[in-house]
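Coming up is one lone chain in structure tokens, specifically the form predicted on its own.
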Amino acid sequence: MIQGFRGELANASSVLIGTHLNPDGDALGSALAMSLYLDSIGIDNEVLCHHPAPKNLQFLPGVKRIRQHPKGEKHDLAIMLDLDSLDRLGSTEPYFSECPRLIVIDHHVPHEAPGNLRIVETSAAATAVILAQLLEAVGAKITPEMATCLLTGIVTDTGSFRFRNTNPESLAVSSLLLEKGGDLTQVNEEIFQSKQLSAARLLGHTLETMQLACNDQLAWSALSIRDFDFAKATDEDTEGFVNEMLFITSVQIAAIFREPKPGRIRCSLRSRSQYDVAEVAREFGGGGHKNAAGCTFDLTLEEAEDLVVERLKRCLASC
């Protein structure tokens, strides 16, 4: 593995870099470290995303080289972080799929099998945590800067050290990457302690329309275009409000659906220990880890609403 990333950068003379739509700190985190990484060895790269970062992302060091189109030259080598399959590219598809190689780096389970080189590792707490150790391993110098972007991958899919899949792996390599001058006070304090009014009020409302069901086990809440447009709010508003259902003691499955435009419906699950809303969420076309996975529809919201209720109640009844 470590020898094949070496000689497949020894081959190239220019790098795209992408990750995956509506990017979290882990997609762009790990995205931006390789970026700062392949500048440090002076490998030409450029950073492509569907989306551009979200606001609680902005503080990422070299966020500002994200691009939604490349400038034009040809790549011959493409990375792809924090995804394993090409749709979830989005609109950047098409440039990675004309590259003649392609190295994976990942942590979610496969269902599809692209690139020449796959550096995938399941049970690995966040993509960042296997870039951290894949770079300790070529020997490159990790600076400060990339230390934050690597940081911000563990902390965001750990929720700062909360979640399940916390492990003695992601503690070490996040001791790793605070040695090497890793702000964990900047990261925590823009992902969970900064908030927007327009997001505040959001949230109010999310919690105080929030439906429970079998025996108060199953949590879930709608945001409308009417929601959005009231609060003055932005999807990117609502990262984080599954998770505020899911803290309820009885609560074992939450689920938040977005309507961010008309026709088209976001929704993410979160579920405790046994209960595995990633299989949930394939059989619509998302995916995720099992805890924690997502969705989109092209539906109205009160069919996607009844389609996932549906089938999150089964998944309550099945274990």
Ligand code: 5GP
Contents of the next structure:
Amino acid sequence: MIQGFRGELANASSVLIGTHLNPDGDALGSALAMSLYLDSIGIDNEVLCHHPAPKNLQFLPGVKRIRQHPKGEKHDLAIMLDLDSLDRLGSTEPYFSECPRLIVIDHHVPHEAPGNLRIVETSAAATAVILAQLLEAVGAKITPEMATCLLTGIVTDTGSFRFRNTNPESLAVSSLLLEKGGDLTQVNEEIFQSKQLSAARLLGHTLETMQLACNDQLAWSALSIRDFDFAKATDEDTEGFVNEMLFITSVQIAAIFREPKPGRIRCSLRSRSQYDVAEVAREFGGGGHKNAAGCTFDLTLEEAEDLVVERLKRCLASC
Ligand code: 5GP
Ligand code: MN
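Please show me the structure of the same protein in the form predicted in complex with this ligand, now that we have looked at it in the form predicted on its own.
Whole complex next, starting from this chain.
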């Protein structure tokens, strides 16, 4: 696999790096670390993402290089990180489909398996863990900037080392990244302690209007366009809200439904260990991990809510 990675890079003169839409810290941290690495070995590259970096990830070293469209030249290698299917590339998908070679570096359970070289480990806490190990294996010089990007991926996907995916491997890799000069304090402050006032108000509304079922084991809340307008908030401000519901002692499964634009509903699902919400998300055309998944609907808020809540009740009953 390492030889394969080296070989692909040796034959590449220009690399297109991509990640999933609605990018999180693992998506952008991994993509930017890869870009900084390619810079360091003199390989021309650019980073594409359907959405620009959210506010709380603007601190990432190299963030300004993220573009929605390539500068126009042809690329002979594509590398996509932290996603398991091409359609999650959103509007950048055609640029990746055009590339003659594709490397996938990811930790999701694959439901498609694109790519000429796949470096996929579903047991890894974050794509950034896999990438940090890969960079070490190829003898890369991990700079403090790269280390901060990779730490951001691990901190995001482990909820700052609190989720069940926190394991000896993710801690060991994080320790190495600290040694390389990664700024863990900055990462934690930027990601967890930089809430916009609008987001705090919207979180209040989310918890205030939260609904419960199945002996308070199922919690969900819905945010309409009017709610967003009223709080002067955007969809990216809702990051982490669904976890706040899951952290209530009785709650085993939590869902949040958002209507960031009319007729388009985003749903995020979170569950405690034994419940598999990825399976539920996949039934609705989405995906993710067993305990953190999501899907999108072209329905009204109420319709999406009815469909998913009904299915989640069955999920709870079957365990
Ligand atoms: P979030 O709720 O934070 O948007 O996403 C949680 C997890 O589910 C992430 O790992 C993300 O990649 C995955 N996920 C969210 N929405 C979708 C979707 O529409 N399709 C797929 N395949 N995965 C999704
Ligand atoms: Mn990830």
